[in-house]
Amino acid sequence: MSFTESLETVTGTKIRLMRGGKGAPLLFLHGASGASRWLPFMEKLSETHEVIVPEHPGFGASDNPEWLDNISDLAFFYLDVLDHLGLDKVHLVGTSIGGWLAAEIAIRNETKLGSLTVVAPAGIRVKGIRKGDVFMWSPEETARNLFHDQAFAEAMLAAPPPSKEGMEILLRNKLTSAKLAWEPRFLNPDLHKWLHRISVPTLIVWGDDDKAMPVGYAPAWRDLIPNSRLEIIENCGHLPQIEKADRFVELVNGFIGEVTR
């Protein structure tokens, strides 16, 4: 199935857009390392959803405004955007940094909300579990430590190294990432005291084997968020979407089938 790529300009901010797929609306939110390109996880999606993935402001070929300095600007940003894409009942799916801007969404209206799914997000903290600390990481550290099955290490290693473009928007994506998650680290102190204002039937979905944001923090989200269910994905790492596509797909469209039936 074919996707279309747009630049949308929402409140002065321009951001890229891609497209694809037929049905109820799911806005896919990314994580750290951006949306660049059309990943199979979103054409499989696409084929019961029209699947709506923006790169944030800040990343990829979106603008880098001014405005961003946090992830509460970025939250009401994309209230904006549900208002400009005429987006209702909207499915709403976010990864890492995304599912943790999913979230800071929801607690300020979530009116446009069929439904949430938050794939390992950050945001809170857990006495006693330490978080992976991904600015810390070498390039093969990260690699391994993002992976359960070490062969998508190899792979992402493998690769041949960007183009002078391509390590321009590697380079923005991380200098965006620190400014909205750096210090306090991945973290809003705040964030744990508002998630029960969530009230859209809410999946929380996590590897088993995530080093990055690890498993013990899956139980404190599904406390935290009534009406909430947690799956927790066997030999998986913080990338569920990339590791466990199948899985990842047939998890969103069950549960999204249920809510919607």
The other form holds:
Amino acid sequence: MSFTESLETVTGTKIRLMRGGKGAPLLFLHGASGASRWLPFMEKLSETHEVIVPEHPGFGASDNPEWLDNISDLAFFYLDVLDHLGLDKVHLVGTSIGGWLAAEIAIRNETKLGSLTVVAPAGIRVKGIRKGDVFMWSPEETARNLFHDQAFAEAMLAAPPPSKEGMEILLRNKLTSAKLAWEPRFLNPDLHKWLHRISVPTLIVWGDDDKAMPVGYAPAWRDLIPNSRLEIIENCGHLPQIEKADRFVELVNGFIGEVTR
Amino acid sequence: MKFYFMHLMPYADLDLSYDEKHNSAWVTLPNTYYDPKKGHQLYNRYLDELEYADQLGFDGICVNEHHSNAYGLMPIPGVMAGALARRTKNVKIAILGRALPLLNNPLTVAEEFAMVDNITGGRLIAGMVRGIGAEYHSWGVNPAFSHERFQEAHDLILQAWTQPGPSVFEGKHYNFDYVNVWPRVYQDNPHPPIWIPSQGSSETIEWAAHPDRKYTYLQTFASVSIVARYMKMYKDVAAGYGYEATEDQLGWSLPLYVAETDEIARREAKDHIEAFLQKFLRMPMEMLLPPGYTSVKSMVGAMSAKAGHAMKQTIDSVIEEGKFICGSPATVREKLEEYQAQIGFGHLLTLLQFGTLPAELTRKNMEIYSKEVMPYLRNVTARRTA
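Write the structure block of the form predicted together with the partner chain for the protein whose form predicted on its own appears above.
Now the complete complex, all chains and molecules, led by this one.
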């Protein structure tokens, strides 16, 4: 695994970054469970890209700044991050809350973006399709509901309990997720009005058996973002980048290859 | 020492086998378990019990606030306080809600409390709480902002009570150009007594004990060692500010059952206190402690102590821990005298109805307690402080 870790101070807020690989820059925005480890899909993406994985403010080892109240604050902060890192034509990839965040960034300013990939993003509402209540699920229900293939859930449940520090990070991540998404639940009521402004090529990826953010949301995203394509991965839950890492990387690489040709 | 009769008004007719299908009496327990005809009977029975406490010579009666559950049927406690305001003559009426962060407009609390204070000619005690974790699910309020919403709502209510209106309030969660509550509070020197019920939190204690506030800290349902620890913390914080906390600043709320003998008391209370512990209080961690409700540090502590939480509470375990006082008048007198001498609380809030405890046993409990326990403790504590 070849990556480096650093702490960057962006407009007064310290964030932890992991980086690896060479090529066009790809900024990955994590979901509710944070990004404390360099995962196999990151390694695979880093074969063809410079992969940059920050931990959002309020998550993991990053600062928990006073100013962070909602997803809009975080989206504007990431515009500062793009400037700070001097990124241009960056491929923005976000999953779950991170997918929501990526869309919030893109509607504000997409001039530095080369493409956008959102994976089972939160952020909009389709009336009648209820999102899973991750804040009400027990740890066991969470593990079971995140994956289609229960072997992943079993592995997660069989893992030794986290250390005190690990527990603190889990709780911080959960707290910041609540800040962003408790009420209205995983929703910015205004976001759907402005998704039409996204003009960079956009890939939407969804697992067909997603119990957190049901796949019924996927067509709504496709219809709201004009220049978008939807890929549904079969036999897959809420975390395609983990559960179907190869397929996920293949889709992202294929899409980026197409749009940068 | 002052004595209060506290009620939770549980839905005592709850089908206790609900837990074969549902994991809690809160948030998600279908309200089809509630029968309004039985509810009508219960509300009126419970109000009668609170009124009876006035006749029995209690210093105060307490209502409280809980939402979407079978544990307590007082989502809008002001309705109960309003009903009691006219039917009682002497007792203080403590509203131990309101759950400030759950409300979109805290000025409704300033109004509601002021109305009760006016009707009763100053018999109101104003409780301010954050609500319990489950209510952040039921009420769709973000627990991550629970503490700051509480602070801000409190500041707004205090401003409404103590500054001539109209005044301006500029906050993060609440903003008003014309804070101008009618009626003004009856107890206007400077405002009605404020009580802060808590399950125990150092942040809350530090805040309540601050010289600008000196609010009464009320420890709810906790083992006697925890009660002692938090009350000592209050006194220490006060001493750190250079003043001595009085007994008036410390209160304890707990269920109690007194009967002719220890044996009768235990036998009569057992099923009802265990229904309270095992059925009405039942909720998973995810409901009890949503993210942000307590600090990450306290959460880590709570998670590590989870094994202890999972242990089933029984009549014996809660008597042992001093969470529940149960026995003959002599036993109850002896324990309370010892705890009071040791801890130094000035307000004792007894839950003399709990869980499924029926009307006749509740009345018997109230009568024995008010005749054989209260006067004795009044005397010994008066003698000690004299």
